[in-house]
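Only one chain is shown below, in C-alpha cells, and it's the form predicted on its own.
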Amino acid sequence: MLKIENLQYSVAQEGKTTGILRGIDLNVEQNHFMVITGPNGGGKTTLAKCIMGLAEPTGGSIVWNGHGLTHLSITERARLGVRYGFQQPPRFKGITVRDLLTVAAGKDLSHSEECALLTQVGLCAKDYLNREVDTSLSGGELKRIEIATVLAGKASLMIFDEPEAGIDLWSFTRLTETFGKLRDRRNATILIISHQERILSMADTILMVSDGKITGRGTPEEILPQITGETVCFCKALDGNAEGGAKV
C-alpha cells in the first residue's frame, strides 16, 4: 500500500513562501490503478515527484509497503520497486535502446524479452533495439521507449506523468492498450497523471488535485461527469465574457 500523510511542499520566492502541496492525505491499495487529474499548476506532477524522490517534501510522510520513502534517495526507492516515467523523457546519445532496457532491468535480457517489452508499447524490436536514444527519435518514440524501461524494471509502483504527451493517435491507442493490460494483470500499483478521457475512464479511481489539495476522488462514473460539467460551465463563462466585451 502507498500511504501519504499530510504531504506538503513549499518554495520560497522573493521572501514569500508558496505552498505547492498543502496537506495531501492519500491511501492507495496494492495493485490499484489510479489516474490523477486536475488543472495545470495544481500540484499533480509535484506530488508524483515527491513519491519518486525527485522533489523532497517540506512536511509529511510517504510510506510504500511499510517502507518509509520520505527521505530515501531515488536509487533506494527504485530498489524498493518505485519507477517513474517523465512527461519529457531524457535523451542519451551513444546509448542504444537495448542498453537502456538492460540497465532498467538490472540484468541482460533475452531477445524474446526485449521484443516483448517493445511490442507492449507498439515498437518493432528489429527497428529499435540498436538505435541510439538520441535526437533521431521522435517524441512519441522516446515516450514509448521510456515506458518500456519502466516495464523492464518490473516495478511494483509505476508512476507515469502524462504519458500521452507528444505522441500521435496511433501511438496513443497502443499505449492505452498497454495500460489496460497492466491494469488487468493486477501485479503493480499504477499512478498516471493524465487529462485524457480514455485513460481516465480506465481507472479504478480518479483523484482530482487542484491548488495543492485533493478536491475529489471516486470512480470514473462518479468523477467524469463532474469534470465535464466544470468544463462546460467554464466555457460558458468565457463565452459570456466575450459577448459582454463585444457589446461595450
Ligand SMILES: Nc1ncnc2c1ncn2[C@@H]1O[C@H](COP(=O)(O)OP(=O)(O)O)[C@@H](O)[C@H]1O
Given for the second form:
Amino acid sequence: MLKIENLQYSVAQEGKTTGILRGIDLNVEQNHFMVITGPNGGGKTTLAKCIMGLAEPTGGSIVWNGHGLTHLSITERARLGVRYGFQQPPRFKGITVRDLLTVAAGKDLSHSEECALLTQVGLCAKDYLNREVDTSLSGGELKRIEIATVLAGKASLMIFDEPEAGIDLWSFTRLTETFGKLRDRRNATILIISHQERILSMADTILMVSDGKITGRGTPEEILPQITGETVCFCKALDGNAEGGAKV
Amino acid sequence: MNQIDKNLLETVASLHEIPEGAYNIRKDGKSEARNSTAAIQITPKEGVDGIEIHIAPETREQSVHIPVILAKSGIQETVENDFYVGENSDVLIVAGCGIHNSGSDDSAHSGVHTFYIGKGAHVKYVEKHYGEGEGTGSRIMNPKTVVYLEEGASMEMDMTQIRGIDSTNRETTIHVGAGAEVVLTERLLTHGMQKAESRVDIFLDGADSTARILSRSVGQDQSEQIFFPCMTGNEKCFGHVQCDSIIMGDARISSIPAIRANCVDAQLIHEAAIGKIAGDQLLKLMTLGLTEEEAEEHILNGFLK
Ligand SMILES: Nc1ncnc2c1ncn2[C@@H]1O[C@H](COP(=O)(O)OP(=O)(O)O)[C@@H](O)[C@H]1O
Ligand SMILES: [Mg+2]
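Given the form predicted on its own above, produce the structure of the same protein in the form predicted together with this ligand.
All chains and molecules follow, beginning with the one already shown.
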C-alpha cells in the first residue's frame, strides 16, 4: 500500500514561497489502478517525482509497503520496486535501446523478452533494439521506449507520466491494451498521469489534482462527467470567454 | 613474453596469441616477432627505427598487426613505419601501443605512421593507446599519422586512448584524392593531471572527396585536452567535423574546429559541444536502480563506445 500524508512541496521564488503541493493525503491499495488527472501545472508530476525521490518534499511523508521512502535515495526506492516513467525522458548519446532495457531489467534479457517489451509499446524490436536513445528518435518513439523501461523493471509500483504524449493513434491503441493487461494482472500498483479519456475510463479510481491539492476522487462513472463538464473552466479568463461564446 | 606483455598486447591489439597473417611485435625498442605473408611483406627500414609494410594490389580480407609495447621503464623511442597499400585491396591494420611503467623514468613512444593508399583500396585502421604501471615515471605518446588516399580509396580510422597516458600530442594529416573517403573516429579519456592535444588536418584535394571527423572525449579530474580539427576543401567535396566532449571535475577542454573552403563547391560543416553529464540522464538511470557512480560510468561507457 502507498500511504502519503500531508505532502508539501514549496519553492522559494522572488523572495516568497510558492506551494506546489499543498498537503496531499493519499492512500492507494495494493495492485490498485489509479489515473491521476487535472489541469497543467496542478502538481501531478511533482507528486510523482516526490514518490520516486526526484523531488524532495518540504513536508509530509510517503510510505510504500511499510517502507518510509521520504529519506531514501532514488536508487534505494528503485530497488524497493518503485519506477517512474518521465514525462520528458532524457536522451543518451551512445546508449542503445537494448542497453537501456538491460539496465532497467537489472539483467540480460533474452531476445524474446526484449521483443515482448517493445511490442507492448508498439515498437518493433528489429528496428529499435540497436538504435541509440539519442536525438535521432522522435518524441513519440522516445516516450514509448521510456514506458518500456518502466515495464522492464517488473516493479511493484509503476508511475507513468502522460504516457500518451506525442504518440500516434495506432501506438496509443496498443498502449491502452498494455495498460489494460497490467490492470487485469493485478500484480502491481499502477499510477498513470493522463488526460486521455480512454485511459481515464480504465481506472479503478480517478484522482483529480489541481493547484497542489486533491480536488476529487472517485470511479470513472463519478468523475468523468465532471471533467468533461468543466474542461475549459480551469482558468478564470477562459471561463469568461467560454461564457461569452460557446455556452448557451 | 610475460604476463605484463600479454596484458598490454591484449589491451592494445586484442591479441591473445600470436596473430594470424602479417605482424610485427615490437617490445622495448626491438622487434620481438615478425611475420610476412605472400601478399604482405614487412621489412625493416634502413637507417632509422621502423618498418615498411608492402601490401600487394588486390589483397583482400587480410590483416596486419603491429603492436608496440614498452614494459621497461625509461625507454624513449621514435619509430617510423610506412604502409604501402596496393590498389583495390581491402585490409585491416591494427596498431597500438601499450606502456607499462613501473619505474621512475619517463617512458615515451613517438610513432610516425605514413600510409600510401592505392586506387580503390580500403583500409580499416585501429589504434589503441594504453598505459599502466605503478611507477612515478610518465607515460608519454606522441603519434604522428600521415595519410595519402588515391582516387576512390577509403579509410576508416578508429583511434582510442582511454586513461593511462600522461601526456599525448597527436598530429594527423590526411590528403584525400578524387572520390576518396576518410572517416576518422577519435575517442579519448583523460584523468588525473593528464594532458592531451590532438591536431587533425584533412585536405579534401580531389573532386567528390569526403571526410568525417567524429571526436568524443571525456576530461576528468584536473586533466586538460585541446582539439584542433581542421578541414580544408580544395575541390568539390563534403566534410563534416563533430567534436563532442564531456567535462567533469576540474578538467579543462578546448575544442577549436576549423573549416576552410577554397572552392565554391566545397561543403563543410562543423559542430562542437562541451558540457557536463546531463543531470536528468543520471537521474533516469538511478530510477532504474543504478547508483550515481554506476549511472555515471554507464553514460561514459556509452558515450565513448
Ligand atoms: N522546482 C520548481 N521550481 C519552481 N516551480 C516549480 C518547480 N517544480 C514545479 N514547479 C511548478 O509547479 C507547478 C506544478 O508543476 P507540475 O507538477 O509539473 O504540474 P503538472 O504535472 O500537474 O502539469 C508548475 O507551475 C511548475 O512550473
Ligand atoms: Mg506533468
